[in-house]
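What follows is one chain in structure tokens, specifically the form predicted alone.
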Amino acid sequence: MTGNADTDSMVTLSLAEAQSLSQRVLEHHGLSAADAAAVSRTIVAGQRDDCQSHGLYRLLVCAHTLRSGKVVTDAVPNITSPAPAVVRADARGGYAQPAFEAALPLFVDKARTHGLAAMALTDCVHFSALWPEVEAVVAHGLVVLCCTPSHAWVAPAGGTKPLFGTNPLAFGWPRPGDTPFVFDFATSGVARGEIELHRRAGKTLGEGWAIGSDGQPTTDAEAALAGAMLTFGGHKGSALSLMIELIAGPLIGDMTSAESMAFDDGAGASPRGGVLFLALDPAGFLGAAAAEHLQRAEQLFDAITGMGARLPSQRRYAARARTAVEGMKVPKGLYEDVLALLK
């Protein structure tokens, strides 16, 4: 593997590299070889898109996970039909990414067969952005709608201690080409990785990011891993927040963030819980005129870029373009945190 540090005190890898270093440190870290494949596409396309706080970074979070023995390094995924248009994709305490992949296939067919399916991702190790999850489903031509609590590190809007997770939400919606609509944004303010970034660098915190464990505002990182992070738009993030924790935790059986971070007892492992996914296929409930009103959505989009305005995704498809040619571009201080793991 090969890394060129520039001027500004960055390292260049490309996706071969970054990819086979993941690997090298998953597996060093006692996790399975398909297993580690599996994660570390995840991990590298979060650095190729430029999204440094889902990057190369969690491998440290991977590390430290895997060290605490908060996950099943050897986990076969149970894949069963509870209902005609139901997935259960059981994780059985392993990273998620292996058992997502062994169901997409079944989850797809559902979809198309019923016009809509429904895949709950059971008891898995979520340490990541849902957004790459998202693109394999989109991919297939279908819409699609996930989400995930996470540990308790959020307040309930007008509380004062962590009880929801960071609970993001996503979405996405096929187009032509190969870049499809997609959003994916934590219901908290921003999501917890960015807070553990701005520690690492030293960096202030935006205002309404977090409260300190004596329940006020607070700008200092240290203080806000201490205290609690806050949602999004106060009582709306809030209520969204508690929609995933429910839909995502006691409808599918699965724990809420709260018990989440009571399993984790203290570890400062990665969230153990679920994921649900929801996929519709248009041509379900449009059949042969699915392709006309698909055109119709690109009318709604070209309007919105054609007043100026950028549609989310579009700064990390731009930043895959570049990756493509010039290589990943990863922060030299965390490029020799990432291969001491290897030590």
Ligand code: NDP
Second form
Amino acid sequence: MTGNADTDSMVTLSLAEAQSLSQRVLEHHGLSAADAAAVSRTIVAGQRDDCQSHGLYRLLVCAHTLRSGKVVTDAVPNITSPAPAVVRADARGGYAQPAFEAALPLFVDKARTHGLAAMALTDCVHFSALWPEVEAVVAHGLVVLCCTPSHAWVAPAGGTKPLFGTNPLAFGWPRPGDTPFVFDFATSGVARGEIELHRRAGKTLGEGWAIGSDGQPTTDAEAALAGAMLTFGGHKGSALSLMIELIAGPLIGDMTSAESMAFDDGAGASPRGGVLFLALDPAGFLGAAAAEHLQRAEQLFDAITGMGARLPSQRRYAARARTAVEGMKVPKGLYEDVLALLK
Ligand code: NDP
Ligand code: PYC
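So that was the form predicted alone. Now I'd like the form predicted together with the ligand, please.
Starting with the chain above, the whole complex follows.
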């Protein structure tokens, strides 16, 4: 039993059912059991937290990417330290998750020893949200920044042709309990996955998300996918996106979004390239006074929520609590498409 149809349009899955389904699909497409488990943890976490563009939908993307031959399915990550506070986790063409998990202990150790550390996760196939990795670092009491290029889908501000990726930027700050402050957003108006979901559902896009191949604004998903997405905040998002191309591309010896797209060569696979992580240890800056100053940060968070505004990730954490009890609702059409991957 892998699900219960509870309405005409949705299927409810428990976390265990979703993990097992994901594991079977990924192993069926050639991933080892260990790598499939690491990738599945991220995919299921996305669905659990109601991140529809990076939940079970990603199984369709992973299956296509694995079939395209663009993932090295027997890659063994190589973890090195080229400078005292730097970790290099070379995924050797495999998915990002196994290399990240293998390198995390050394990265945390470096940050604790030096007060800060950087980690370059290189030559990896990247299909996921950044917050699962950000939460894994923050769980060690560290502040973290993380970013990655993707494929050239986004026009720079003032341009009309795709050059940048959707280039997400994520940040995490430790808080008491298990709900750290985390934001994680594409530097495009929305993630590419959101446009793909709008196309699947036949829905109109938001204004300002994209232009067609004629350079004119469009709210049609097909036209947007053929044209170019736009950065959020005009020139500001565009500059952030370019920064990400640089610091998670040439700085770490990895691909820009345009290079990843060229490597893809029309396969339509997930981006291949690098992810940069920076970790800051509050104790490295403040020693025994760290707790006192982190408490001052709590006053800031309280002031935000106290005026009725919400913090980033608050919606995700609420979904996490809800799905733990009720299970995860998955569109029936998506569920059937995922099951069809097992044939
Ligand atoms: P969203 O615009 O949906 O959300 C971005 C962030 O803003 C989240 O942290 C969200 O928190 C927060 N947020 C949203 N609305 C509010 C609000 N009203 N008040 C306060 N905070 C708010 O995400 P995107 O479409 O930009 O990106 C979705 C995902 O796609 C990201 O996880 C990103 O990592 C991933 N992605 C991955 C790429 C890759 O190359 N691997 C490329 C591009 C995107 P909450 O979740 O709680 O709503
Ligand atoms: O949704 O833009 C996106 C995306 C790219 C790679 C993974 N997700």
